[in-house]
Structures are given as structure tokens and as C-alpha cells.
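A single chain comes next, written as C-alpha cells; it is the form predicted alone.
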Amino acid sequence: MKKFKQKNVISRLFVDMGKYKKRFWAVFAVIVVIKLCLATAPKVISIITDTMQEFVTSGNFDFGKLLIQCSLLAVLYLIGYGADGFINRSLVFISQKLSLNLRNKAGHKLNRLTIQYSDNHPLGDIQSRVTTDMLNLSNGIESTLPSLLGQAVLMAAIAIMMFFTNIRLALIYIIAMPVTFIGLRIIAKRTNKVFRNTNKHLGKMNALVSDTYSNHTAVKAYSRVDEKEQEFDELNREFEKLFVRSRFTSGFMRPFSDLMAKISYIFLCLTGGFLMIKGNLTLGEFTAFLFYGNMIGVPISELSVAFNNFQDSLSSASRIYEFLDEDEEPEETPKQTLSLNEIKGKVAFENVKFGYTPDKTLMENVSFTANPGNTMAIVGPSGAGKTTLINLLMRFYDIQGGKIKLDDIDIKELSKHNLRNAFGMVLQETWIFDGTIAENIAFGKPDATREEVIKAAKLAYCDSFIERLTNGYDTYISNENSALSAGEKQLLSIARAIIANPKVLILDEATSQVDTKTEEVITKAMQDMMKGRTSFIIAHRLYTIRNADKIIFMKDGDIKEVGSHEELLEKQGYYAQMYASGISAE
């Protein structure tokens, strides 16, 4: 993934603020005004102090003058502290609009990522970038950014007012500030690196949790609970070490800034006292500097904390933009289109060459033809490349040589949307989304009527168990939590394929998760649905293989043999050996 520098992340954030950049700069202007008011207040206090001292020494008391000065001080504090509500509300608004924009982009990205990216990246890490990192960034803009900007402006305003009050005393802080910021910069550089590693490790933890929970039945069935617990414990301990290290490293910021502020304050008191004794400094000016000395310690300290937290937010933003910049499936300008009503279902591989990486070719000069209505059984040992063949048919991956044709049209000349609408898939691993049973079936045809949904359910023999449910077709289900068995979920997947009425079927042993009795009726339903349609069946059972028009035998990612059951037995090759051994084509 592409790594981002902080300045690049900040510039991207401003771009994604869109029309709300003006509102952000308005908020920044308000921050400048209120901090200038707070920085001016000690100067007014010094004037009030000199006025009172004049009264003590001369006995001449001007109440009107004192009232104006006190009123001015009250106005400064009222503006300085009264505008916080506007700032907080505005930054919450801006942060949520920015988060909305980024989440929309993330949602767009999720639906357009290449299959290769999905295959190579843990789901939990992707979820962490879209949820945890997004929330961390939002919180940083809402709470950390106003503190960072406010304290920086306040510190600059105090420095300016110090120069207006007394140049010699101001120089004490001017000398101390560069030393402070150089030290903070060194600490921040190390902190940013540790924060990135911490967030990266959090993504690994989320990936493990997601993977373990989604496969918790298999984990328990294979007695891998202790192993997964140990793996999580190791990741958790490593995360704890990184988190402590990040807080330990960043924890130096505040003590260091406080130390520099207190040292400066000591020099201020000594120098100010000496100047008063010499008569070069009034009591009011010295009082103002005491206020400034106390005040400037706060922004320096708060600035270090805010800067530290903002580093964490920028780290999250960097992870978000790394994800958003991942390659998508390219936009296409199809040369041809296929009318779904006119597709015949002829599929041909012509000298196909393919490899997942350029340096490793899996298929070389592969050719075969499936005529309309043919049933093609794809067999071979585990890892032979059966799924690869399906990936190429659906253009989840593009070939490096040769052609794959649908009805004599190169599938590269069709849009992926147009191509995939011609296919219906029922995979061994069922996919059920959060929604009603009717919505899950109608996913294959979004505009389907209730009558069409019920008809498809009956053809898939799942209407009987649906009607037994309390809410029937309106029963709410999800993949992780439902009252349906694995076999019943598979039946819903079959009904979904039936209602789509595709011209080419891809079946990954669709009856593998149902009992023998259910398998018999489902097999009949599938055979009825396959009539007149080209079907590719990833077969595991020998009876499925024998009934196929052609058998594609795969091994080591490549197609080794293509022919009918009888033709391949006569060859006495790979298929004949598998068939003679009596083992299933798994």
C-alpha cells in the first residue's frame, strides 16, 4: 500500500472537506479572535493595576476610568470564553460531513475493489480502516484540532503581547520556544511511527477476531480453540506493548514542555524583579508578565498533548487514504452488448493463458467449447484450479493470452456487468445477507413480485420450511444469526439462482450441505433448471460426473483433459486413474 506523508494527508483532508472548507476557515478566524482577546486580557489587567497604583501613590481616584477598563476586561473574557459553543458545534458539523464523504468513498471502494485485493487482504483490517480509523479521525477533528489550533494561536498571541509589553522579558520566551519545539518535533517523529504500528496491529487483531468468529463452528469442530486463543493472546500482548510504547513515547511531550515553561517562568521572575528594582518596569507590566508566564505554559503543554493526539488521527487518516487509493476494477467502454433474452449460452476457451502473477503461468493454450445446454463437470484434486476457471469465466481475473467467448463474442468486449448478468451462481459456501427471506431470494431479481419469489422457493423445495416459520417469507435472517440450518440456507441460494433465470449456471456442488433425502429432490430441481442452459458444475460426486456432457479435469492450476466420461476412460489418463481409485473429485 502507498505510504502517505503528513502534509499529503492534511492536503487530502482539505480536499475532502469540499464546500465546508470555508466554514473551517471561518472557525479558524473565530479561534484567532478569541485567543487574541484572551492574550490581550493580561495587558488590560496591567493597565488596571497601574491605575490602582496611581490611586495609592497620588490619592487621585478616577472611578469612570477604572469602570471602562474593567468593562473592557469583562468583554474580552466574554468573547474569549463565550464562542466555544460555536467552535465545537461547527467542528462537529465539519468532521461529520468529512466522515460522511470518506465513508461514502469507502463504500464505493468496497464494491469496486478487485477480487485480487479481497483475496489478499484480511477482512478485519479492512473493517478497521472503514470503522475504527474513521471514528478516530472524526474524534481528532472534533476535539483535538480545535485544541491544536487554539493553543497555537494563543501562544503566538501571547508572544506578540509580550513584545508590546516589554521586549527584554519577551526575549526570555523567544529563546526558550525554539528549544521547546525542536524537542517536541523529535518526540513527535518517533511517536508517529509508533502510532502507525499500533493501528496496524489493531487491524491484525480485528482480522483475527473476524476470521475466528465467522468460522467459529470449524474452530470448535477441529479443536482449534486453544490455538486461536493463544494466537489472539500473542497479538493482544504485542498490541499492549505497542500501545504502552506509543503512550510512553508521547508521554515525554507534556513533561518536556512543562519543564521548559517553568524554567522560562523562573528566569522571568528573576529578570522582572531586577528590572523593577532598577525602575525599568512598572508593577502593572510585571503583573502582566506573570500572567503571561502562567498562560504560556498552558498552551505549550496543551499543544504537546493535542499534537500527540493529532498524530494518532493523521495515522488513521493515512490508513484510510491507503485503502481509498487501492486499485479498482477499471471503468469499461464495452464494444458490444448481449441481450439477456437472446443469449444462447455457448462458452469457448481459445488458447487461454493465465497466471495470478506474471512470473507464474497456470494455464497455457487451454481450449474447449461448451455448446448451449451442455453440462460441464469440473473435477480434480483440491487446489487443482477449479475455482480459477470460474474466476476467468466471470472475469474476476483477466487472462494474459487467448480468448474466452460467450456466444462467439470475446468477453473482454462486454462490460463485466453485462457479462455477469448472464451467469447464475450457487456456491458451496452459502451467502445470506441481513434481511427477510423474501429479500434474500429476490436478490437474484430485484424487481421480482411476491408470486415469483414463492414460485422460485417451491422449485427449490424450500417453501415447506419457510411456511413453518412464524413470519414466513417476512422472517428476518442473517448469515451469522438465523434459525436456518446450513442446508436450508443452501436451498435459499438455489431459489435465488432460479429466480434470476440465467442462461449459464455455475454450481459448486450446490447440494453438498443437504441431507440425502433433500439432495434427491434438489438434484431433480437442479436438473429441471439446467435444461436448456449451459452449466458448469464443480463436481465432487462421481454420479454427477458421469451425467455431464463433458468433463474438465484440472490439476496444478491447468486443464489436463477435456471429454465425455467414456472418452476420458478410454484415454487411461488422469481422469481414468481418479475414477478407478473410487475417490471423489475433491
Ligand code: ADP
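Because the structure is a prediction, the values reported are computed rather than measured. Under this definition, the rigid core comprises the largest set of C-alpha atoms superposing within 1.5 Å between the forms. Positions refer to the first chain, counted from 1. What changes on going to the form predicted in complex with adenosine-5'-diphosphate (ADP):
Superposed on the core, the two forms differ at residue 50: its CA moves 2 Å or more between these two forms. Taking 2 Å as the criterion, residue 238 does not count as shifted between these two forms: its C-alpha moves by less than this amount when the rigid core is aligned. After superposition on the rigid core, the Cα atom of residue 433 is displaced by less than 2 Å between these two forms.
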Contents of the next structure:
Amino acid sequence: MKKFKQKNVISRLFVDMGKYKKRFWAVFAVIVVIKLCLATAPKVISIITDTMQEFVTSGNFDFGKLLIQCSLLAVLYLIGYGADGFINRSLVFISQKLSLNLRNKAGHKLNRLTIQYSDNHPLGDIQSRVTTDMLNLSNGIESTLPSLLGQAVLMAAIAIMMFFTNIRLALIYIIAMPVTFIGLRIIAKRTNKVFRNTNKHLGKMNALVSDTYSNHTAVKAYSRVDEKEQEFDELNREFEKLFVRSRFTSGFMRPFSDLMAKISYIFLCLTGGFLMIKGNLTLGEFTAFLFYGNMIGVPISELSVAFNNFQDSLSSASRIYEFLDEDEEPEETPKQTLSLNEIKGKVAFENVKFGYTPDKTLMENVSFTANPGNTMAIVGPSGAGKTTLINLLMRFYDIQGGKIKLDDIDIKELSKHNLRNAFGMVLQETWIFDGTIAENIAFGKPDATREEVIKAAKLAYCDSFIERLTNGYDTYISNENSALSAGEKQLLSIARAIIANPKVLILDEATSQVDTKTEEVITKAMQDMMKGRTSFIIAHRLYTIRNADKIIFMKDGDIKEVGSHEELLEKQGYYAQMYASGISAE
Ligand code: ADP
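May I ask for the structure of the form predicted in complex with adenosine-5'-diphosphate (ADP) now, the form predicted alone having been displayed?
And the full complex, kicking off with our chain again.
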């Protein structure tokens, strides 16, 4: 995953706020006004104190004057504390609009990631970016940002008011504030690093949980429970260590800023007392400074905590942006379009060169032709490159040299959508979506009528088991939890392929997952479907292989031989050897 620079996060967040950015600035303006009011209040208190002192020394009591000054103080406090509700509501609104926008983008992204990306990234990590990090960010904006902005503005306002009241006393704070900030920055930098690590670790834990859960049966069947438990234990312990470390480092911030505020307070008392004796400071001004000294301690410590929490939210935001910035399948401007009804189904590889990584070429100079209606059996041991061949045909990966043609058109000149619609896939690893059986079949043709669904189900020999279910075609199924056996799921995906009526088929012959009877039914359904269509079949049974028009023999990621059964036997090469040894394809 590409690293996202933290300093870019804030500008990106502003962009994603869209039209609500104006509302954000309005909130900010209100914050400035209310904090200015709060910072002005001690100045008014100082005036009241001096007025009182004047009354005491002169013996003349002017109630009207005192009432005006106190009313002014009341107005300042009323504005200062009254507008908080507006700020909180507005920030919740803005943060939810921003989250909505980001979640939309994440949802959009999920469907546009390259196959290469999803092949190489664990699901749990993505889940934690789209859910946990998103929540962390919106919490940060709703609860941390008001405090961060509010206290920063309050601090600036207090600093300005201090200067207006007495420059010499103000200087004590002007020296203390940068020292405090530099100290806080150092602690925050360390904290941020640990926070990032903690979040990254949480992603890893999520990945392991979803991986173990979704492969529950395999983990048990292969007696890998202890190993998985140990792996989880290690991650869990490491997470606890990181979490404690992150809280420990961040725990330094508040005591440090509190201490700095109190030290400044002591200097203020010393200098203030000295200035008053010399007659350079009135009692009112000194009172105002005592207020400011107390007031400024709160923003400094709150600011440090808010700063800390906001760093955490920003690190979540950068994890979200890292995901959003991942490469997508590029937008295409296809040069040609194939009308699905007119496709004949001729597929040709011409000197194809391919490797998953630029430094490791798997296929070199591969050429073969499948004529319309041909059955092409792909055989070879595990890891030979059979799936890779399909990945190239479907353009899940692009080739680095040569051409792949469908009906004499280079598939790079077609849109991926157009190309993929020409193909139908039935793999051993079946895809079931949350929905009814009818919806699952109609996935191959979204506008299919109920009659078409039933017809496809009949052709795929699904109707008998579907009708046995209580709700028939309306039975709800999902990948994790369905009443269907592996064989039935495969028949369902055959029905899905049939309804789409593709001209080229990619099939994976069932191996050991299903019983012999179901296997016979699947084979029959596949053979029926293959009639009149060009088919690439990852074949395991010698019967299928012998009857194929051409056999593609693969080994070490490359195509070693292409030809009919007879031709390849005559060649006395890899295929002949495999056939002689009597082993099936895998
Ligand atoms: P088969 O389907 O015959 O079992 P594959 O096509 O899956 O074989 O794999 C062929 C080779 O390509 C193997 O060496 C495999 O490790 C490698 N490979 C498969 N998928 C990827 C991928 N996404 N990234 C890098 N290498 C891959």
C-alpha cells in the first residue's frame, strides 16, 4: 500500500468536505467570536476591579457605572458559552457528510480495484480501513476538533488580550508558550508514530480474524488450530504492547503542559507583585492576569490532549486515503466493440509474453488458436499456470508482449466490460451472493425474467433441488450460510453462465469436492452447455482431455505443448509422458 503523507491529509479532507466547507468556515468564525468574548471577559473584570478600587479610595459609589460594566461582562459570558450547541451540531453534521462522501468513495473503490490488488491484500485490512478508521475519523471531527480549534483560538485571543493589558507580563507567556509547544510537538511526533503502528496492527488482527473465520473448516481440517491460535496470540500481545506504549507516550502531554502553565503562573505572581509595588501595574490589571494565567492553563493542556487525539484521527484518515488512492482498473476508450450476438468465439494467442512481476517472466512466445466451437482442455500440474491463462483471457492481467485476439480483434481494443461479457465462467470456487436463488442465477443477466431463470436452472439440472427447498427459487442463500452443497452451488453457477449465453466458456472441472453422482450431473450440464461454444476447460479427467479438440499442456507457468490428443502422443513430449504414466491432469 502506498504511504500517504500526513501533511496532505488536511487539505484532502477539505476537498472531500465539498460544499460543506463553507459551513465549516462559518463554524470557525463563530468559534473565533465566542473565544474572543471569553478572552475579553477578564479585561472587563480588571476594569470592574479598578472601578471598585476607585470607589473605595474616592468614597463615591456610582451604581450605574458598575451595572453597565457588569452587564457587559454578562453579555460576553452569554455569547461565550451560549453558542457551543451550534458548534457541536454543525460539526456532527459536517463530519457525517464527510464520512458519507468517503464511504461512498470507498464503496466505489472496492469495485474498481485491480485484480492484482485484491489478489495481494487481505480482506480484514480493507475492512478495518473502511469501517474502524472511518469511525475514528468522524469521532475526531465531532469530538476532538471543537476542542482543538476552540482552545487554539482561545489561546491566541488570550495572548492578544494580555498584550493589550500589560506587555511585560504578557512576555512571560510569550516565552513559555513556544517552549510548551516545542515540548508537546516532540511528544506528539513520537505518539503519532506509535498510533500509526497501533492502527496498522489492528488491521493485521482484523485480517487474521476474517481469514481464520472464513477458512474455518480448512483450519480445522488441516489441524492448523494451534498454529492460528499462536499467530493470533502473538499479534494480540504485540497489539497490547503497542497500545500501552501509545497511551504511555501520549500520557506525558497533559502533565507537561500543566507544569509549564503553573511555572508561568509563579513567574507571573513574582513579576506582577514587583510591578505593582513599583506602580507600573494596577490591581485590576494584576487581577486580569491572574484570570488569564488560570484560563491559559486549560487551553494548553486541553489542546495537547485534543492534538493527540486528532493525530490519531488523522492517521486513520491517511489510512483511508492510502486505500482510496490505490490503482484502479484504468478507464478505457475502446477502439472497437463486439456485438454479443455476433461473436463467433475464435480465440487466438499470438506470441504472448507475461509475468506477474516485470522481473519474472512466466510465459514467453505463447501461440495457439481456438476455432469457434472448439473445446480446449488446459492440463498441467498445480502451479503450472492454468489460472494465469484464464486471467489473461479475461484481461484480469495485461500481457507484456504479443496479442490475444477474440474474433481476430486484439482484446486490448475492446473494453473489459465488452470482453468479459463474451465469456462465461464456472469455477470450482463458486461465487454465491447474499440474495435469493433466482437473484443468484439472474446475476448472469440482470434483466432476466422468472421464465428465463427457470429455463436456465432446468438446463443446468438445478430445478429438482431448487424445488425441494421450502421457498423454491425465493430461498435466501449466502456464501457463508446456505443450505446448498458444493455440487449444487456449482450447478447454480452453471445456470448463471447459461442464462448469460456467452460465446466463450471457461470451465473448471470438479475434482474431489462432490460425490460421483453429482459429478456426473455437473459433467453432463457442462457438456450440454459447451455445445456450439468455444470452451476452455481446466480438465482433470482423461475422458474430457481425450475428447477435446486441442490440449494445452502447461508447466512452470508456461505453455509447453498445444495439439490434439493424437498429435501430442505422437510428439512424445510432456503430455505423452503424463498419459503414459496414467496419471490424470493434476
Ligand atoms: P495453476 O492454476 O495451474 O495451479 P497458477 O496460474 O495459479 O497455476 O500459477 C502459475 C504461477 O504463477 C505460480 O508459480 C504462481 O505462484 C504464480 N502466480 C499465480 N498468481 C499470482 C499472482 N497474483 N502474483 C504473482 N504470482 C502469481
